[in-house]
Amino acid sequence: MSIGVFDSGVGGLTVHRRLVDRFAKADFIYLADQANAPYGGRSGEEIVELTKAGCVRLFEAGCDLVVLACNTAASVALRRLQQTWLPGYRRELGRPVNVLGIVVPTIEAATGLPWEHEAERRGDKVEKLDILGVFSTPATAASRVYEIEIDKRRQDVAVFSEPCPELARMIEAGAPRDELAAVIEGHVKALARRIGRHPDRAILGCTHYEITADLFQAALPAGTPLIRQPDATADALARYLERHPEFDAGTGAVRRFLTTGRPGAQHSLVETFWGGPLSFEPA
């Protein structure tokens, strides 16, 4: 069987690579439901739905593990999805089948901490604040996934999260670096402004943001740490995998790419990120 991939567009590409990397011999799908992105922008209940027709589709093709290589997905989408429609949806095809996302083991990363802990709750004032600011889509923003999760973990956390409703959507079209670089300055000053100095680190909450790593490191002051997200799926899933030896990630080293949106081949940025070539088929 597969490992599927899924994103409303190529940001989920960032996640990608590196799994690619580190699964060699396993068997990838990669989804990108470019008729419908950005996700953004979008209802709850257009995410949840879409979300769910991606699933279907990576199921249908074979996959019996998809990971949600979306945050705005991840964030509003997958508990929904895994509470309710999963276990119906298990017994339906008559094998084990999962959903996975990326918000997770970013919180892992950014907390140090296995996603089962919870701090105990104390009185004590906390001495240093650690200043963590989140690059984000609007939808993941307004979902406050980072801010209420890792504020049960860490109380020494104060989370910031910076809405960038146009980037995912430049990224995608392939908009020129120098215009990339001007709107990612404005996001950067923007978050220094509202918590009155620039975050300790950062975490680029749209895998979208990835691509532009660079960027936003160059926009950051000298130093500043990116949680990087595609690593920490990429160890999660390889612990995943240990707990759970019923699913199969296949030893083909298989590699389609589908989409829902223009098939052929994609636009240089894309390339230029992915190193070659890569052309999409009708998903």
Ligand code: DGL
Contents of the next structure:
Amino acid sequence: MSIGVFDSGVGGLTVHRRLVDRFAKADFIYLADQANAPYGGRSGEEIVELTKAGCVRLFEAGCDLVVLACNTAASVALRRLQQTWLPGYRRELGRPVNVLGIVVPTIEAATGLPWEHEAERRGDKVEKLDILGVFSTPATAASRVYEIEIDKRRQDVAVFSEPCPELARMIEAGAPRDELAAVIEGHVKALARRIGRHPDRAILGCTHYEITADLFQAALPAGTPLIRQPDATADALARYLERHPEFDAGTGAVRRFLTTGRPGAQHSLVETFWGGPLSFEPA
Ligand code: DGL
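Having seen the form predicted on its own, could you give me the form predicted in complex with this ligand?
The next block holds the full complex; its first chain is the one shown before.
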């Protein structure tokens, strides 16, 4: 089988790159839903339907396991799909398929705790010493998934989200670096104003932003640690495959790239980041 990697666009390639590096022999099919990107300003219902359609396309292409390399899809749609759609769909297909997200591995990396861990709620007041900033799409910020799930596990960490409504679209379109840098600086400053200081650590909570991680790093105070979603997701997938031998990741080193948008090459911002030419087939 192949492992499917799904995003609204090119952002998930940041995760895909790390997965390919880590699982060199495994077979991968990447799907970018570029006809419908960006997802970040869409309604919850639309995000659920588009994510489901993307997963179906990847299962039909021969994947048994799909990684949602998209915070917006994972935070808005994943739980709904796992609860209301996947069990019936598995029965229909007659084979074990599953969808994994990117938010759980990120929260594990941010808290230093396994997902199963929930903090013991004690009555005493805990000082929030560790301020964690999350830059994300409006839909991910509105889901409050990072605030809620981190607060359950680490009472000493305070999470502040900064929605960046225009950024994924700009990266998707290959905007010039100076324009991206100005928008990123604006969001870093806006977050610092809201908190009263800069965060101690930050999550780039949209996979598109990883392509401009150096610009975030430059806009944040020197040395601010960034929690890296590609690393966290690759670690989580390795653990998952070990626990679930029924999912065989293949050995043919297949690399297919599908898009619902315009097939062919991606822009240079993406290819530079990827480290070579990329050619997308129609989905
Ligand atoms: N790359 C996606 C994410 O991680 C989606 C961006 C978008 O389509 O708005 O949230």
